[in-house]
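A lone chain, given as structure tokens: the form predicted on its own.
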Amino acid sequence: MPLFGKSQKSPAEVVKALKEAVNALERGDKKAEKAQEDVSKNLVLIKNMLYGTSDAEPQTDIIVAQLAQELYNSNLLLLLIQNLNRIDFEGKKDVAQVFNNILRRQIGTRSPTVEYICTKPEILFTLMAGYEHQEIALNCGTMLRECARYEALAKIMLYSDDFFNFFRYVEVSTFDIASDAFSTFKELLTRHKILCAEFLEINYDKVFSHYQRLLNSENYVTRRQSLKLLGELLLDRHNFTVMTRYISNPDNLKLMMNMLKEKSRNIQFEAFHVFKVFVANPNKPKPILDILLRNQEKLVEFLTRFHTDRSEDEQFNDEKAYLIKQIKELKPLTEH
């Protein structure tokens, strides 16, 4: 009785039709449409082997082990992904059902897939290309965000030029592939904490031009989210000196007073949690503390009568009730 029965091809046959078809596919011939075919009838041959049918459990892992190898030998992966857009819609499906099943393939501690992406990032920079691409954006996403799991891949993608497209995938017009590129956008600042704060510490004056125009940004959803975000980097602890540089400088501090009055009430409650940072600090540097001493009666008027139907929100009062009391507080710095 031979291994895989009689009607079922090893991993190695299937690996090997699946890149044919996706060969021929490329290259466009007059055979696409049975290309087109093979493409879709293959992938779900490996989707079965990885996931099981409602007739038949997934394969051993030592077939499974098979198959991860003949894909890393093949190259396969990232030639899916290059041809991800010629691939039908359910076949698109089917790749990131298989890529996310390979990537989070564990031996032991190891994650062999994982191991193998680093050894090609090209792979990672594909799949964040895929944002400009409206038919594949949301497929590229779904597998982006499962690499961002893993810190290795995380870095790779965080210390890339392309990192710094996700700016532009965030606003573009479509929104729920401008919705997507957020959550990857935030997966990769937030998921590694210690990652994440070296990178920005590093990366400090770029990523920061960069997200002061997501914060001016003409789109609502945008400012929202990335004055969210920016309230969520500046409150962890991991982000310290990042934290004590932002709100050390006094166009910041202008900028979320200006939020603060916007006509959303939503970018308005954001807002607080980022002014309240700078209110807060108890080292203000000299320019900070001038602007909320010039300002210190409008301030406490304000916030005296801000978002006051909240009156659920017993942590957002206490916060208010401190800052009022820190604002009333404020004297001018003592030449020694």
Given for the second form:
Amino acid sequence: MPLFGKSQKSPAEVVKALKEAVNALERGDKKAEKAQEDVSKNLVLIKNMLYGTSDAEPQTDIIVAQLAQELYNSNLLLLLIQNLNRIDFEGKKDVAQVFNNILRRQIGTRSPTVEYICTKPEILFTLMAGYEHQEIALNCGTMLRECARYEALAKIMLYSDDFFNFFRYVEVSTFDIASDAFSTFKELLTRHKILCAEFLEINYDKVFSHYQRLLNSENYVTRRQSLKLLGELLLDRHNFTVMTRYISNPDNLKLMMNMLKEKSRNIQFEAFHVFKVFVANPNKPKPILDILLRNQEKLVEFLTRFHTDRSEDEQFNDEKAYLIKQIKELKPLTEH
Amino acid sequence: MFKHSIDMLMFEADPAHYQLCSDLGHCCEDIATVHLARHLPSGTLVAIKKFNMDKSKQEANLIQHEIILTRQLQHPNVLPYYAAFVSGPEVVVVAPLMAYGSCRDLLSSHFTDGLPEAAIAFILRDVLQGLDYVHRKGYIHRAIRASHILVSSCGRACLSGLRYACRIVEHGRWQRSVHSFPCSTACNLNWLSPEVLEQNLHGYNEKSDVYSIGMTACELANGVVPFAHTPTTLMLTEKVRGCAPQLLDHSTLPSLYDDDGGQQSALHDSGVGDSVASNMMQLKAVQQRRFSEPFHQLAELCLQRDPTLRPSASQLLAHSFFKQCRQRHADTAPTVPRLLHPVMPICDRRVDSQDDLASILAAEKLAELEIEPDQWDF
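To test you: the structure above is the form predicted on its own. What is the structure of the form predicted in complex with its partner chain?
Shown next: the complete complex, the earlier chain at its head.
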């Protein structure tokens, strides 16, 4: 790397050039091809400042700080995301890499980019809407999951109306997009325990009525993934209130008992991990107890033959033995 | 070349658009089956990979990772996925038909002693171009081997098998080294570099793929991967000690008439075990062939114990071994299809056996039969 590289552009110059190019791309006039080229070129310049290249280290903190400041002042992050579908294939990924690096910037304990995005929540909403568009969905996904790491940003996303669109995104026919959306969805619902528990408590009815649809989805992968996540959510001690509410509803028990008998072994297995919570509950409401009692013998017999080939999975076998014992010992509530 | 942007739009995530024609084989430890299929709206032949998600446990994540990663890469030498969708308990992936199959198929079906050197040059050049792209995009492939190299009807090689790949860029930084050990990788151990296998604090970087290129070069040239018949732990210690496998020809295989001891150990080290030893004629042919000096050098460069001494994928592309790919005398120039003669690519003419199709459909019907179990009493 030469000491005096020829005309090394300053952060302000690169950001300005990129902004002009994106604007030109947005206008879509005759010079679109040239604009595309300029967008790609300047994105690579910014990316190299942040990440370095095989023969150059990343730029110094001062340069990166200047660059970040220019990005905030010019509102370029939002502009890039709004025009992501117009940027070429490799350029889209460069936008995501630049965004993710800038997002992680720290000054002491402060995260200036996170603070900046809190004042510009359109950035988050535009990214979430990205799942509507095949050609940018995965790029938006990588940026969203990076944002979800920050509680302040996760909160904005969880409490926005757009959050409920995820129940649709995780079921789209394109597998890569659906499963990417599911990763983001899961991240939002599990990353920040207290925030998530609070959100689920406040929005219990809305969330679980939507969630029910995922559990009944036609799409095998959606059904399996959402069932697994349900198990994780219920077994997380932060979600105790939510869990108690969920296992008091007989409809939920019926659904799980039916899923225990699904054709797919993986679904049976995941259903077992939700079903066990109903049985293990020391204060079973009467409707729950009644269902279990009505099926007492069938359940004992069913569980005895359930996944007997998992002999290596000690925890599973202990849990299964415990459930069988519990169900055998069930007695009707004594009337007072 | 694939016209990606156009092709990608054409293939929709709709099962009704694809008609299965025949079975091409299994892959990914039998979790997936590969089929020849016709894309009905356009009439083109494609390959369809069906992953049975109900059979997979931890592999489900790998498959998801592979599909999402593959969809974010575009290079003529990286196998693209046109579409991916869920159908029943299966994830179905639509890919271009690679009519010669994988290099492993070529070795197993016809070239049991190895491919011709000129064919290897074309194939490795393509693979390195693909690999260089993968590295520049910030990924380490971690599973380069003949079975992950597919050859199209015109002889272009594509890299596949991205489910084992990992990111070099983490936490918003380009990492100097990576420490994670690939999961479900038991089948790839022979190709992995000593630094990946050691799992020590130094970690590894994209140069570990260059080592795997060296192993793959040996595999393509010898017909069998080095250490194929060596117990895993011995393979590991040999690699860590710096034992570099070689291309087998007159210069590296001791003469047939040497004392037995030398011959045995050479065979042992290079992994060509009983299969070759049991066939003296074959052994003789291997001993008499001559690989070019640049080819030997290339393998040696890649298989160096110290990763910092290995060239990068892009540096390797400038190696003199690949000069032979640049000669172009129109009709006399060797092309991969000519070099692979008499192996024939799958083509339209060979897609008429309806028996295959009938048996697939019958099997699928059977699988759908569901015996209603005893119902709960609510």
